[in-house]
Every structure is written in C-alpha cells, then in structure tokens.
Amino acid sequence: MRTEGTGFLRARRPEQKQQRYAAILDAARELALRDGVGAVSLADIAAEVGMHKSALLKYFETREEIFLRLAETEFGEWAAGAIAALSTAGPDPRQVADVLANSVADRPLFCQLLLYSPLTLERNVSLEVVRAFKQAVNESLQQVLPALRRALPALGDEACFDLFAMSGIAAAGLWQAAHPSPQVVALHAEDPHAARYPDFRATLVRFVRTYLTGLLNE
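May I have the structure of this chain only, in the form predicted alone?
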C-alpha cells in the first residue's frame, strides 16, 4: 500500500478517512497553540501529520477551513464550560462578569480564533463552509444566552447578547495586544515603560465588569 509523505498509509476505508481527518485537526490545534494561528501554514500542518499537501487538500478545501472547523469545536466546548460556570455564579453581577470573562480567557485557542475568524478565516472558503461555521456558532450562542439571562435577570435578551458579543470582540483585540512580537517582549524586558502591553486576563475581566455595569445602568 503506497504511503503519503513520511509514514501515513493512504486512507481507503471510511474509518481510516475519519482518523486522518481528526489527525489533521489535532495537528493544526497543536501547531496553533505552539506557534499561533497566524503563523501556521497548510504546509506546516501537512508536515506535522506526515502527508503531502495535495493529499491534505482531499480532506479540507483550504487552511482556513481547517481552522474554522476547529473554531466550531472551540465554540461548542466554550459554551459547555460557560454554562456550567454560570450555574455556580452568585447573585453579584461582578461575579457573573468574572465567570464570563474567565470562561473565554481559559481557552487560548478560542481567543485566537475569535480574532482570526472574521479577519481571515471566513474569506478563503466556500459558502457551505461558512454556513456550517455560522450555524455552529449560533447553536453555541443559543445554549449560552439562556444561562446568561438566568444569571443576570435584570438584563433582557438583547442586552445579554450585547454582553457576549462585546466580550468576544474585546477578547479578540486584547489577545493580539497582549501577545506581542518577540522583539516587543525583549524591549519590554529591558524597559517596561517603553513597550507596555496589557495583561490579557485581568484587562478582559475589567472590561466585562465595566461593560456589564453600563448595561445594568441604562
């Protein structure tokens, strides 16, 4: 049986194809967590799995589709964790804000994908891929929003959606600002005042608390 790349046998049976599909996603996840989503190429993923790039394209249209599929999973796993955490939050809105912020901050890949999904990942894929991704995101939101509504009875449905949306937007931007280039990190080590950047988790918690306070006082 002919091999692809450096050790994978050609997948012929459905279960083999499913294993290969999962292996590609696992490789992309590991590389993204190590190097950052923006730094991972299709060739990097193929090499990590031990496939030729042309063989990998039999499973996914583009690099962007791989990361959108990962984003679908990340949204689902974030939703499950957020719902569980919100069920334990006390009546103080600040506790709810902290739970929501930390449910995002605890997932580094999720934070990256919140940034890259609208920036690049949704732009080099087919309509069907985008449709599947958006459906998965909407399903996750429809699970989380009732839990958020129960934790914050003073807020309406629209305000709860705004709280989630702005928390995600803030997390995406803060992630980029809080994880600068190696050159900026080196400069910061020499002179923190010359190259300041935010603490991701602490800043996100403060933002969500402040935004929620504004919603409650409208």
The other form holds:
Number of protein chains: 2
Amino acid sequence: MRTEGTGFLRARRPEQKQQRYAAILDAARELALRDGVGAVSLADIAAEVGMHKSALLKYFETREEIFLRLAETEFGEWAAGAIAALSTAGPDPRQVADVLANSVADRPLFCQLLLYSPLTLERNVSLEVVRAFKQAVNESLQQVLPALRRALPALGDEACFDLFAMSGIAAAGLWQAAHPSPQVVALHAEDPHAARYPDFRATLVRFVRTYLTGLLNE
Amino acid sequence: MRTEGTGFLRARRPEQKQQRYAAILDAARELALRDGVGAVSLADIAAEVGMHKSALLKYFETREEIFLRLAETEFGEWAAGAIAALSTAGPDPRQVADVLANSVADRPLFCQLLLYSPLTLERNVSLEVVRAFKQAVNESLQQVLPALRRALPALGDEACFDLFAMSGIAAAGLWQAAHPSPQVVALHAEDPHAARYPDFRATLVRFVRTYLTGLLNE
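Given the form predicted alone, corresponding form predicted in complex with a further copy of the same chain:
Zooming out: every chain and molecule, the one shown earlier first.
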C-alpha cells in the first residue's frame, strides 16, 4: 500500500498524470491484443498497470472509456495509414480495394473495437465522452474521404462512405469468424472443412473487392 | 418457496419438463426482444418464468445455451421463410436481393443472435451444445442454398455462401448502427444529419443489392 500511496503523490504533477494516463491506455491495449477486448476487465487493467481500481477511475470514467479512447487513437492512426497507402493506389479498383482492406486488417485492435464501440463502449460512458469519440471518428473519415475519391474518381461521396462503413462492419464480423471460441476450434479440428473464413485478411480483401465492384456497377 | 417446490414436483413428468423448457425459451425471447440480448441475464429469465436460477440450470447449462437454442430455432424459421419467398423470386437479381434482405430484416431476434453467437454464446457452453448448434445452422443453410441457386442460376455455390454469410454479418452490424445507445440517440437529437444508417431494413436491402451486383460482375 506504501508504494501505491507514494505513486499517487508523485502523480500530482501534470506530466506525471499524463504518464499515468498513457500507461493505463498502454496496459489496456496490450491486454486486449493478448486476450481480446471482451475478456479485459477494469481490474485486469489496474493490475497490469500496478494501480488500485479506485485510483484508475480518477483518470477514466469506466473501463469502456479506456477502450473508447483507444478506439479514437486507432481511427486516427488507421486514417493516416490509409491516406498514405491510397496516395499511390488506383486507378485499378481492385488495387484500391486491396489497399483499403489491408489498412484495416493491419490493425487487429481496430477490428475488435469496430465491433465493441456500438455494442458496449458507447453505452457505458457519459454523453461528453461519446461526443468526443464521434467527433474524432468523423474527423478521421473526413480526412480519408478525399484520398479515396482521388483514387476512385468514379465513386460518389455516398458510395465512398458506404465503402468505409461496410468494410468496417465486414472487418468486425469476419474478425469474430476468424477467431472462434475454443469449442469451435475443437469442432474444426474434427472437420477442417467446417471452418468458414479462417483467413481473416484474405476474406476481407475478397469482400472489399466484391463490394466495390458492386458500388461501381450500380 | 412452497410454489416453487410444487412446481418442481409437477415438472417431473416428461411433458411438464418439456413445458418448462419451452417456457424458459419463451421468456428469454420476450426479454431479448424488449431489452436486447446483451441486457438479459440468467436471473432476469428466471424471474420472468417464475423459477429459481438453480432450477433453471437443470434445463440449460448456462444463459448462453438458452440463447444458442433460440438461435437454432431462428435459423430454422428464417430458412423456411426464405425458401418460401425465394420460390417466386427472380430472375431479376434486385428482386432476389430484396427477398433475401427482408427475410433477415423481418427477424429482429435473429439479427441480434447473428452477432452474439460467435461473440459470447459459443464461448460459454459445452462442446456438445456448440456441435448441435453448428449442425443446425449448417442444415438450415443447406436447405436454403438450392432455393437461392434456383432463383439466381448465374451464381455459383461459393458465391451463394458468401451472399448468405456477408448478408448475415451486415445485418448484425447494421442492427447495432440502427439501435444506438441512449447517449448516441441524444447526440443525434442535437444533429440529425449525424445519424448514419438509421433505417435498418432499407440499408440492409441496399447492401445486399450492391453486394450481389458485385458477385455477379466479378
């Protein structure tokens, strides 16, 4: 308990508070990548970063706020990566689809948070935290949109948004299919043909290609 | 306690056990349709059906088994409805897409269970329960497949499976987007243009049309 007390005194200085804030986010990210977002509790994060739960809750409202802040960061970093990759993609739509799908598939935490954000994270935080999250997501999308339009001049704004949104929904769902429960893994060991969509990246690339073909042929 | 004891004695007869089993599933279905699958606990189901949790666990392994059994039923009923609707659909692919999308959109519990099955339900039950569920899903899909192939002769078996799978993943994700948290509802009240995909059925129809166009133009 002595250490915790000393730690808390230290963290009164703004730069030390900032370090703690970042350490909590880092711990949550590491645990989520190892165990899956759904399996990580506030107590797990507190133990990983070496704080009491009560001290941790001076930095974040809830467990869900921690993951929603990680989702903001993931959206921003995904957008930056996608813009860079799209700048040299096209005009072959298949190449643009591959770049877009891979920009998502490269980010396993992002794929999980795309599912959990509407499902649980946006439910267990204040209106202000949701507002900040939605603004950050919107800004990221507004930054990527021109890059996608440049790469695919034939696609309108609404179709570009559909491509982002449905690629995200597909990534969230296909991630679950490619990371089944131990029980399903055991079933697939008995009958390997029963495993559908085991290769997450290849399936997502195939989906985005097909869906983009549909958008371009409507 | 007296009533519970009497009820349990009564339920020793097989037909009464069967009635209890069905009553538990009915209660879970009602609660999930009212509050959402994620919000319904085993205690809620026990209270709704008027049993003790311990008595309920003589019928089902876990809360998750209850919902997985409901998912089996939903898959079977969806398949029967889709087969009937597909028998008069086509050859216009847009008409087939509409029939398929509406067969899913007509079933709000199905849309939720498509999300929760891989996410949580298949994780908290025994191998035997998962095996029975997967077999039931596979049988349902194998029954619908010929009906879809008749309606869309140009589509191969693999593309037909992709159409089912991605329509299901899209339905699961779009359901979440169309049923946001109270916080997100409050944000949308401030700025109605911020609400994306509020009309679940229309958005799913549009997605299935576009994706099918892509499958037919690959």
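Positions refer to the first chain, counted from 1. Throughout, rigid core stands for the largest set of C-alpha atoms superposing within 1.5 Å between the two forms. Please read all numbers here as calculations on a predicted model, not as lab measurements.
- In the core-superposed comparison between these two forms, the C-alpha atom of Ala23 has shifted by less than 2 angstroms.
- In this overlay on the rigid core, Asp35 has a C-alpha that sits less than 2 Å away from its partner position between these two forms.
- With the core held fixed, the Cα of Asp157 is displaced between these two forms by less than 2 Å.
- Its Cα shifted by 4.0 Å, Ala194 is compared between these two forms on a rigid core fit.
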